[in-house]
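Form predicted alone, single chain, as structure tokens, below.
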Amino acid sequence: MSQTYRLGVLDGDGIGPEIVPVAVRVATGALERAGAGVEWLPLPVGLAAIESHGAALPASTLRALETLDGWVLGPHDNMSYPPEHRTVLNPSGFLRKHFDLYANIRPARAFPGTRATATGIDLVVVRENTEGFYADRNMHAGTGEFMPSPDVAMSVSVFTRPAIECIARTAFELAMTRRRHVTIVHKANVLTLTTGLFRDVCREAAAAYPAALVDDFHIDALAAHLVRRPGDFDVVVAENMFGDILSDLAGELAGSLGLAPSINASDAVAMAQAVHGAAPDIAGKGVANPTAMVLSTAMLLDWLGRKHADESLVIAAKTMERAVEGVLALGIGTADLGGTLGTAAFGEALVGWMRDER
């Protein structure tokens, strides 16, 4: 048995209180099986947690996540809160900013026995997840959004060379456990200063890589390529902004974003969290695609097992990747798939998999 790690089980709104505890239960017999010691702390956060505590996010939420080795975070629907709590943060965007999880890593691959439009995609996303165009993030204090009148809005933008190295380093580092294949993303033909620099720390940063291959493209032309030869592409380094837009597009050409997962991750902690939104037009419904959360807990395990040198978070992770995969081939999937099963059968077709595989 490893050592005992503690996570946080976060839901989320929408869909989230379906889909969080389909992965939370896949996981456990992952971990189960590899004879992994994972406890589970269930916390609250978003609409509930204001109905219950006051705040989207409340402060014993983040006191607890502050002692955590990682968390799994639901989707959040901050339209549904009520309007004085949508002026501030969303929660992932409070964690990622209060955590510094600099690191957004979204992988897009087709599955077999899925209706992906592009059969060849298998790439990853590593976003910059602090700075760039967004502007509730890339500020100390504030939000970087003003309107100097009634009829301007303004915003700010931020890019800085420290930031821009720690996501090179990232994806170049995730390049070599691939195949050696580096996209930079920028708008240097427009935004010559800022996405600029973007662009050249990423290519002085390709310097201590030697073996990759390191190319370069604007947002619009990289979006049309993606569309056309998605399989040129291995890893693609963005800013926060072009990142989220690229990494949505991949997961639709992989057959939905129902199966887009990804970790927020720093230097100390990771947190799990699909792509995807809190869908609430499905939420309550039983129908929801859960693979998303479950590849995003997946990647969770991994990271910690890499982190600790502890290969049993490994080996689940990946007994949950291939349960996906397997059950994905022969045709069961939900209905965005084309599927029949609701969220919680399509979880114990998993956990059925992960057994039977035995």
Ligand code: ATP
Contents of the next structure:
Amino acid sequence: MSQTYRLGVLDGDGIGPEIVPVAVRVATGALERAGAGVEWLPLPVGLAAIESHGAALPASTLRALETLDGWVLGPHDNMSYPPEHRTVLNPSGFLRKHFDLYANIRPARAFPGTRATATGIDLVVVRENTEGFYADRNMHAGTGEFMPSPDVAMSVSVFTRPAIECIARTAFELAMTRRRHVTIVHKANVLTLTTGLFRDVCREAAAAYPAALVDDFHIDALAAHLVRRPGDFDVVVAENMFGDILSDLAGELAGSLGLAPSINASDAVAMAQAVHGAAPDIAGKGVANPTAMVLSTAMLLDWLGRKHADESLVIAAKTMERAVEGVLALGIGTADLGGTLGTAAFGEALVGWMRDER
Ligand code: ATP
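Following the display of the form predicted alone, present the structure of the form predicted in complex with this ligand.
Once more the chain from above appears, this time first in line as the rest of the complex follows.
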């Protein structure tokens, strides 16, 4: 038995309370099989936390997170919060900033048995998570958005060499474990100084990885290339907003937003979080696809296992991925995939697949 890790469980809003428990249940099954020990700690966040603690991210939740090895965060739905709670940075943005979770790793891979538009897609968007165009989190205090008069709105973007160096290193290190190809995203013909700095610092970082193939594209051109020839891309490194948009596109090309996982990582801690949002249109109906949350939790276990050189966590993560692949390949799925199973039943199918695997 490896050491016991402590992971937080934050259900969040919308479909969060439906998909997060499924992810924890599937992870628990995989961890038991691999002989790995994880203690799960439920913590309030989002609308439920506003109702119970008066804040979407209570101080007690934050203090508890500071003691943990990582956590699983469900989606948040700011628009469901009372107006006075909507103006503060949302829980996910706050946590990324507070814990300096500078790298948002978002794989997009087509699974056999799903209706992927791009059957050959197998790429990872590595998104800088702390600055760039997202003005709600790129300042030390306040936000980078201003409204000098009711009819004028402005925003400030921030690009810094140290943050770009960190995300570039993450992208190249990841590429070296994959097909050794890094694509840098920018718009340096228009946003010359800001996204130009992003491109140039990423290119400088490439010097330490002579075996890597490096290219760069304007964001708009890359969007077209991703649709036309998705199989040609491996690791795509982007600033905050470009990475957010491209990973939604890549996730949908891979079959469904409901399949797109991610983690947000610093050098010390990581947070599992599906790429999709709270999906209020289907919340409470028991039909949401938990796959993205399951795969995000697997990514967290894999990240933790590699950080602590603990093979049992890496094995548990791989078991979860095989279960998803195996079940989807049988044509079993939730409604977004054209299937008939509800959220919980799909989770049970994954658990059953792991039990039956020899
Ligand atoms: P955000 O800005 O937080 O990303 P959003 O409103 O842009 O949120 P989502 O909440 O991700 O977008 O929802 C987009 C669409 O995808 C919705 O129609 C939603 O029902 C669907 N969707 C998202 N996640 C899932 C899921 N896990 N299972 C099934 N459908 C989903």
